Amino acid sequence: MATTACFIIVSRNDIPIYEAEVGSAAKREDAAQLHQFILHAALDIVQDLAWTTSAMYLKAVDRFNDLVVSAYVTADTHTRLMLLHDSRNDDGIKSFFQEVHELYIKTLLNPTYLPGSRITSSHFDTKVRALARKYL
C-alpha cells in the first residue's frame, strides 16, 4: 500500500462528496488540510484534461514534491475521482478507480441517495478502504 494516499470524489459542481485518508503513513497534524489543498488545486487541470480526451482515467495530472495526483472522470455525471499518492503502481490505481466507479454507480442507483449530496454510507467507506488496501 502507498505510504501516503488521500482519495476524494468531487461532484460536477466542485463539491466534495466523499473524502478518505487511505494511506498507511503516520498522520501529521496538518496532513489532511495539505492533501485537500493539493487535490483541490488540481481540479482545474482535471477539468481542462477532461475536455481534451475521451479516456476516463487521466493518469497523473499534477505533482507536489513527491506526491502525485491521479484522476478519473466519470462519463455520465462528470464526477471526478481523485487520488493523491506517492506510489508508481499505475495498473493498481486504474483498477482502484474502476472498482470505486462501479461502487459509486451502485450508490447512485440507491433510491435513498440524492445525487450530488455527501456520501455518508459506512458500507461505501468500508468498501473504498478495502479496495485501497487491495490495489494501492
Given for the second form:
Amino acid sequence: MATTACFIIVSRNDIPIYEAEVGSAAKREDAAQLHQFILHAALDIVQDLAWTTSAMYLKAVDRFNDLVVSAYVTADTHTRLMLLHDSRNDDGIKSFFQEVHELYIKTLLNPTYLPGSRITSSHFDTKVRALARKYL
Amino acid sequence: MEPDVSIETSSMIRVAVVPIGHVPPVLLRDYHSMLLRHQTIPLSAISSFYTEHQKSPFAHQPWDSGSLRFKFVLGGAPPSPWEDFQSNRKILAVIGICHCPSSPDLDSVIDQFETACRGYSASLVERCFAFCPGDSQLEDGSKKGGNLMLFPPADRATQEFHLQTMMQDIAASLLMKFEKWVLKAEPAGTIVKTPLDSQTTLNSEEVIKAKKRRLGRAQKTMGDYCLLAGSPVDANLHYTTALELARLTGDFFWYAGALEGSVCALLIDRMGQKDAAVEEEVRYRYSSVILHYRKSFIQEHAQRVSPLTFELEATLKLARFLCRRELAKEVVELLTNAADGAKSLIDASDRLVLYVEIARLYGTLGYQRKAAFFSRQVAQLYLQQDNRLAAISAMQVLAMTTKAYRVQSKASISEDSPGKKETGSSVAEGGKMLHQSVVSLFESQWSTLQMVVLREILLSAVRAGDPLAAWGAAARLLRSYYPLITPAGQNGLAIALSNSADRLPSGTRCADPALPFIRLYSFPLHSSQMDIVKRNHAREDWWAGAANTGPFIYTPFSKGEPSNSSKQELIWIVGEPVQILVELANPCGFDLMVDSIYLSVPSGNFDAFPVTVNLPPNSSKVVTLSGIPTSVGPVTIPGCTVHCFGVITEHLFKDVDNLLLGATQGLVLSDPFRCCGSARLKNISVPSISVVPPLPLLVSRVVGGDGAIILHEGEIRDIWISLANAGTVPVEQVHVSLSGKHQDSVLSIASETLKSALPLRPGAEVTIPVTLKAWRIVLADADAATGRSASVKHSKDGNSPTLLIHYAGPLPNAGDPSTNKSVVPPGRRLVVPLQICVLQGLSFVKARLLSMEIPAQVGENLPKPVHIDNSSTEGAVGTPNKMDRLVKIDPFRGSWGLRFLELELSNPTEVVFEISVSVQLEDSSHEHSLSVDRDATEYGCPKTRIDRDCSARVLIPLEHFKLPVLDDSFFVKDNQADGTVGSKSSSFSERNTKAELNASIKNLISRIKVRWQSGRNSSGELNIKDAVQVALQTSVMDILLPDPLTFCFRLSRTSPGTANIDLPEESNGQVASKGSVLAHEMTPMEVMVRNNTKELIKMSLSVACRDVAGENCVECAKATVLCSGVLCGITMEVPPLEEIKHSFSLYFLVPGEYSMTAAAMIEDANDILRARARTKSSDEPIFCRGPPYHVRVVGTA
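Beyond the form predicted alone, can we have the form predicted in complex with the partner chain?
Whole complex next, starting from this chain.
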C-alpha cells in the first residue's frame, strides 16, 4: 500500500464531490491540504489531456516533488477521478480507478443523489477505502 | 537565479539606474519610465555619435537593421559572481538620476554620483541626468561639463527628445567601449573564471588545462560582447570557435554558455522571426544546453556552488520561448522538470525566483490553477521569511491566486468584470435562474483549498499590518465556510474581525460582507389602508378600468403589453414611510451584534432608517427596515448596508438568493437560514419601485373603539366611521363601495355625507354613519361550537364585509400644457374592514301551524266571517291591544277558521331577549271594499320575554290573510301548486303557477315580522322566513283562500217571536248571552249562505242540528228538536258575491247545547270549485260544509 495517497472525485463543475486520504502514512493536516492543492493544479493539465485520448485512464498526468497525480476521466459527465500517490503501481491504480468508477455509477443511479453534489454515502466511502487497500 | 530571464537576455546591456540625492519616489518612477522607452536604440540612430577610432572588431555589424538593447536595473544590483561567465550580467553603464530642486548643490551631486559609480567596477559609461535645474544650476552646470547632463525645464516631448539623444550618446559610447574591449581581449587572453572553477591553488595539470580552456572562454566572452554590441553574426563566429575549443577541453559549463549565446545570436539575427525550423533549432540546441549544464555538475562543489541555477534558467528560457498554447504539453514538461529542481536549490531566494517564474509561465500558458499553485508556493516561501515586507509580498501574491481559487474579494471582481456583474444581477432579477447559471456561480468551489488560501491571506495580512485585507479575508472565510469551522474557530475569526476593525478608521467600508446573512423576507405591498389605485382618466369610476381587462384571467391582448403582471410594481409616495422585512441569520456560534443595518438605495432618493439588531448564536430574525422616499423617481433596493464588526459592508440580496439556490442544488455546504431553523422561503423578487409625488391619505377609525362590532344574529345597528385626511393633499374625489362577504349586511352608508364634506383638506375629518344588520350564523358553525367562540372565530375568517373607499387628490390642471394624461396622479383605496362579530342570537326551533276550532254561538247578529267583520272590529282597530281580541274570542263569533303559526324559539345566549311579533297587513282596498280598514296596519302582539337558556312559543294569528273572494285568477296558482289536483289542472295554465304560489307565500311571510330586543340598544329581526314557509307550505291554500260558500246562522228577528226571546233574557238578567234560546219555544232562525266566488252557484242546502252527543236530533226517531220549514234539500241559486237567507224555525224540547251545521251540495260545480274542494273526479259531487254553530238552549226540561 502506498504511503501517501489522496483520492478525489471532481465533478464537471470543478467541485470536489468526494475526497479521501487513503495512504498509510500518518495523517497531517497541512500535507492533506498540499495534496489537494496539487490535485487542484493538475486539473489544468487533465483538462487539456482528456481531449487528446479516447482512454479514460490518463495515467500519471502531473507531479510535484515526489507526488504523482494520476487521473481518470469518465466519458459521460467529465467527472474526474484523481489520485495523488507516491507509488508507481500503474496497473493497481488503473484497477482502482475502474472499480471506483463503477461505484460512482452506482451512486449516480441512486435517485436521491443529485448529480454534481457531494457524495456523502458512508457505504461509498467504505468501499473506496477497501479498494484503496486492495490496489494501492 | 535571476527573474524574468529569456533567451534574448544575453543580448541586453545592463544599466544601473541610481537615484542621486533625494528623488521623490513618484518622480523617480516617472524618470524611470521615460528611460524605459529607450530600451532599444537602433544602430542607425547612433551613427552620428559614433566615431571609428580604429578598425572595428564587429565586422558584420548590421548598421541599418541592428540595435542595442538596454536593461535598466533601478537601484542597481550587487555584482554577480557569474559576470565573467555571462557578460550581460555585468553592469556596463550607470545612469544617475538627480532631481535638482531637492539637491541644489551640483558639486555634491557629482561627488555622490562618483561614489555611486565606484560600486560598479565593470561599468564602462557613466552619466548623471539632472532634471529640472534652476537657472543658477544651469549656469553652474554648463561649466561643470563631464558626466553631468542637465535637462532644462521644458515640456515632456522636449525632455523626451533630449533624453533620447542622451541615450543614443550613451549607446554610441558603449559601442566604442565594447570595440575597445574586444580588441584588447583577443591578444591579452583575459582571465575569466567562474565560481565553479576551483578556488584553491591549481596543481600543474590543472594549470595546463586551465590555459587550454582560457582561449575558448575568451572567445565566448568576445561573443557575448558582440551580442551586446548588436552584431549577432560576429557573435556567432566567436561562439562557434568557443564551442569548438570548449568541446576539446571538456569545458562543459562554458560550452553550454557558448551554445546559449549562439542561440541568442541566432534569434537576434532572425530578428524575432519564429519559423518552425528556428524553433526546432532552438529546441535542439537548448536541450543540449541543459544537458551540458547538467554535465558540468561537480559533486565536490555541490555544497558551495552549483550550475543547477543555470540549468533551471536555461529550462525556463526554453519554456518561455516555447510558451504557446499548442506546445502546452512540452512547456508543462519543462516546467515540471524545473519545479523538480527546486528542492536541490541551495538558496531560498533562488527557489522563490524559480517558483515565481514557473507561476508566470503557467499563467501565460493559461493554466491558472497551476499558476495559482506555484504562486501559493511563492507566498509560503515569503511567509517563511517572517518579516513585514515579505508578508506584504506574500499577501500580494496570494491576492493574485484568489481568482483561480474563487475566493476573490468583491472589490476585485467588480474591477475585473463590470459587465459580468451586471448580467448576473439581471438574471437574478429575472427571478427564475437557470440551473446551469446557478451551477456556474459555484463552479470550482473547492472549499478545502479556499479556506486554506483565505487563512493564509488573513495570516499574511495580519503580519503585513493590513487590517482591511485581514478583515476582508476573515469576513470571506467566516461567511463562506462557517459550516467547516469549529465554533472556537468561528470565535477566533470574530475576534480577528474586531481586532482588524480596531486598527481601521471608523466608517471604513469593505467590499466583502461578513455576517449576517440577509435575505428579503417580504416586500409589504401597501397596507389596505393606503393602497394605490391607478386613476383612469377617462372614466367616471376612475378606479375601475385600470386593473382588470375583462372577465378573463388571460387575454391575448394584454400579453404584448409592457406591464407584464408577473413583475410586481410598487408605488411609493414621497414622504410616506415604507417598510421592508428582511431576515437576518447568524449561523455561527457567537453572539452577533449588528451595530446598524439599513436599506441600501443607490438611487439616492430614499432615506433609510438604521436599526440595531442582536443575533444570538444560530438564530435568525425577521427585521423591519423602514425609510422614507424623498424624491420622485425609480428606487432600486439591491441589498442592505450593514455596520458590523466595525466595518461597513454592503449585503446584496442577490448573493444570498444565489447561495440558497446553490444549497438546494447541493452545491453549497449549507443553507444559513435553514441551519438557524428558519423555514424555506419562496424566492421573493424585488418589485420595481417608483416614487410618486404626495397623495392624500385617508385614515379611518370606527367611532367608539376599533374592536369588533358584536352583534346578535339579525341585529340592526348604526356605527359611525370617522375618516381623516392624514396626507398633505386634499381629497377631492371619494367613492364608497362594498366588498367581501355578507355585503347585504350593510344596509346603508351615508356616502352623501362624505361627498358633501369634499374637498377634505389635510387634517380634516368627517364622520359617516353606516347601518349594519347582522347576518345569520351558518347552522353548521352554530352546531359545531356553542356560542361565542365559534362566532368570533368566524368573523375573523374574513366573513365581514369591507368598505372600499376610493379617493383621489386634485387632478392636474387641465390647462397646464406640461401635464399630459400619463401623469395623472394615482388615486388611493382605503379598505375599512367592518369587523362584525356575530353572536348567536335567538335560535328558532320550529314552526307549526295550529288551527283552532271553536264553534260560534248562534246569536241575533250574524257572526261575521273574519274577512267581513268590519263593523264589529271597527272600534277595536285603533286600540293597542288589538291582539287581545284574537285571544279572547267573542263567543258569538267563534274561530272556526282561525289558524295560528306557532314559533318555538329558544335562547341559548347569555342575555335576555324580548320578542315582539308584528303582522303587516297589506293594503287590499283595491280588491274589495270590505277589507278597506286593513291597509298598512300592523298587528302588534305583546312582547314575549325569553330568558337565557329558556325557550318560548310565539303565536301568530293568520286569519287576516284570507282573501275575500275565491277568485279564479288567484285560484289558478293555488290549484296548480297543489299536487293533489294534478288531473284537474289541465284546463289551467300550467306555467308560472308554482312561482306565483311561492310569491304569494313569500308575500304572506314577509308580512310577518318577528322582532327582538335585548338590552337597551341591541335589537333586530329574526329571520324565520324559510321555517315559516315550510310550515305553511301544505296548508297555504286553506289559509289564503276562503271557502266557496260560507254559512252563518242567526236568530231571526223578523219573526214575531223575537221579542219573546229577548225579553226573558233581558229580564232574567241571566248570564246567558242575548243569543240564548229558550226551550219549548219556537225559535226562528236564518241560515245565510254567501257565495264567495264570482260565479253563480247552484246548490242544495241542508241544515242539521245535533245535540251534545253528536246525534242528529231533528229527524231521527227520538227527536228532541222539532222544526218548521225546510231543512233538507233546499235548492237555491246564489249569485256571485251575494248572500241568500233561508229561514226556518226550531223548537227545542230539551235545554242544552246544540250545534247547527249547514251543508250544501253544489251542483254543476265548475273547475274552480272542484279544485278548491280537491275532488278527485269530475263527476264527484262537491259537498261544502260550514262551521258548526252552537245553540245554547236554556229553560227547564
